[in-house]
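One chain follows as structure tokens, the form predicted on its own.
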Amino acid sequence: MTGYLVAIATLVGIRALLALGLNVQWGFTGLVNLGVVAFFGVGAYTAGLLAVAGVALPAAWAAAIVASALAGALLATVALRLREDYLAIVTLGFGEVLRLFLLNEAWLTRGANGITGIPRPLRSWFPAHYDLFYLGLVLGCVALIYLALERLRRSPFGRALRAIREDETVATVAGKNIVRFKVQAFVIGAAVAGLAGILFGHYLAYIEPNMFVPQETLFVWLALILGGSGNNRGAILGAVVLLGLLEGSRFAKDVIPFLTGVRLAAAQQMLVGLLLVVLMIKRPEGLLPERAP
């Protein structure tokens, strides 16, 4: 069991970093991102490609965050110029997109048989305890990420995101280039999905292309929207809540003879919407509401 609950709370540690980099874009910004999924994807598959291939790990997932935050750039380059709804058709498509070309191009993702053999960092140093060693990597990277991210929304920069956020016409005229601070906040959101994506495959050892689907994007708005957007802790405090619900749930077939299989997949996403509708009735500003910095 408590194998079990270390393994929950290292994928709640990577789904905080997912909807950390969210907040950023969507939070800060207010810029529609969705194919989070893509870059989580790239960051993954470049640290792990590398790894395989005898690169140092230090230089592996340097390259990772590297490759995402260009992979942002780049999108956000062409289609931060869109208005929000086709910018949200563009960056959907772009995930489902960069998902196809990992399962068709084996030549270089060996495609629907995925990456095997990943090493797992400083496994030789903790043989007896190493996922409690990796949780304690993942909860870091967390931590650190938060408290960079909480500067930067107090800072002149991301007060000029804010305002962005709010009323581009007014940020605009007070000098601001709207695109490149939309650019800077799209590439800083890549990187961090870049990041958990790196956490991600090393943690499993193992990535494949249908790991990295739409519905991974649908769960990370669901808990920045669950914990609150705008807020760091709420992006955390949403990443535990949900994931918590989605894993809890499993045991709803112990008690409940016939919820299983599909049944049980069926019901967890019908709890999960149930969860959805409340709130937004309830508490639209989510369980921690953006405060003013």
Given for the second form:
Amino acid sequence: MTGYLVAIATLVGIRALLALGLNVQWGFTGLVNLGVVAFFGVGAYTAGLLAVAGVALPAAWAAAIVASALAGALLATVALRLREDYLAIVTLGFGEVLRLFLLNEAWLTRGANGITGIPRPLRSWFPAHYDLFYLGLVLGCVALIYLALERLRRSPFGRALRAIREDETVATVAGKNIVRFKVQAFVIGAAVAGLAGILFGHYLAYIEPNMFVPQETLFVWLALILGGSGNNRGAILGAVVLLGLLEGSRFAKDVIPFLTGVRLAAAQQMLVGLLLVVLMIKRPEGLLPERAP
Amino acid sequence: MAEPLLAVRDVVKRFGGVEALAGCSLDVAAGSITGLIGPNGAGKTTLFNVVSGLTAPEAGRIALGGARIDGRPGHAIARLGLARTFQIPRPLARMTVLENLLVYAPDQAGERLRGLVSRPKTIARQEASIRARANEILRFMELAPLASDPAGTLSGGQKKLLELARALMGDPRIILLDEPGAGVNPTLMRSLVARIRELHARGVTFLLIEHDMDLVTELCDPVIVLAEGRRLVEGPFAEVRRDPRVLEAYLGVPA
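For comparison with the form predicted on its own, provide the form predicted together with the partner chain.
Below is the entire complex, every chain and molecule, led by the chain shown above.
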């Protein structure tokens, strides 16, 4: 049971990172990123492929973060030069294109077989309780990113992002180069998602393309909206509550007689949908509403 | 005659088949409060949008203090010392009144990511001086008690004051005011007029769109009448109001 809880907490931490990254993009700046999972995937795959090829982990991880940030920079630069709603479509498309790329370009990505044997960092240092160490690593990353992003939010940079979210035209008249700010915000969010991907791949030691489906992006959005867009603590809380709910409902199948595994999966989706509807009616600002710094 | 602070030459702006500005030329002299009047659809707000860089003109030249600004992005024009307000106030609703002003401060080192990491002291010092300045402006505009309220909760008139307050943060050479008096109650209006006069005395130039002719009479000299995307007449308001071409433009029939 402890092992199960540690595993869940690790996955919650990784989701919390994704929600924190999306919060920079949507919560602070108002950018719609429907391809969160793609930057997650770029991080996981870059780190995983380099690590199994024998590259030292710090170098592989740095490369993975740079790769996700670059993907973010490229996408944002192209899409933001068009109209604002294009970013949503471009990112959504990027998510699916990436998954198909991972599936079909087997020479590079090993296709549907996925990457096996991704090394687990510092495995030999912790012969016992390795999972606890890994949970500590993930939570340490969450804490570090939280502190950094909270500082960003309170800075003049964060203030400019919120101004852009509220009214782009006013931000322009105020002398802000809104394209520059948007691209930077998008890149920061993409890099954080990349970090989450790194932690995900090295935790499971195995990744394959179908782990990176659009539904993952949806869950990150749900977590952020549930917790409170614009609020970094809200992003973390949202991830905890949402995954707690999804994982907790797993046990419902032991209690409720007619609920089989398949029915449960469907019921979970309904539960999540219902949750979102109720939330939007009763508390659209989320559990922890945004507060002025 | 001295070089105008703002010079607009033969500017054309089309929306589909409509020529909102049809070769518009006008000058705003440094140190003036120039009024811009004209019937609805004359192109007044379009002129503001083109001058402030929110939309690019199809043809023509615009110069601010001798430097061409037409076709440059809005944020760059703002940094050259041109500020503007909006006819319908556009507060940054979920940010506080104070933050609304802080955003308008130019050249903030803390808005650059590299600076955030490498120059925390400079940023802290700058932030303190920006806040001091914002608070000073809020007192000047009589908005100080509302500093920490979300800007979206202000009354219509207060939002108008906030528009002007924000514009002051960048120490502009010229402020384009789009109907500052519309929807403002008489008390607030007197305060607004007093503020504009005071700023004018300190050397700020104004170009002001207004439909309230009392306000125009009181503040503006000269007055430019815009009609069908062109400058129709220019002069002191007392003369302009008697000009038959102006009456025709407003009433649509030869006077």
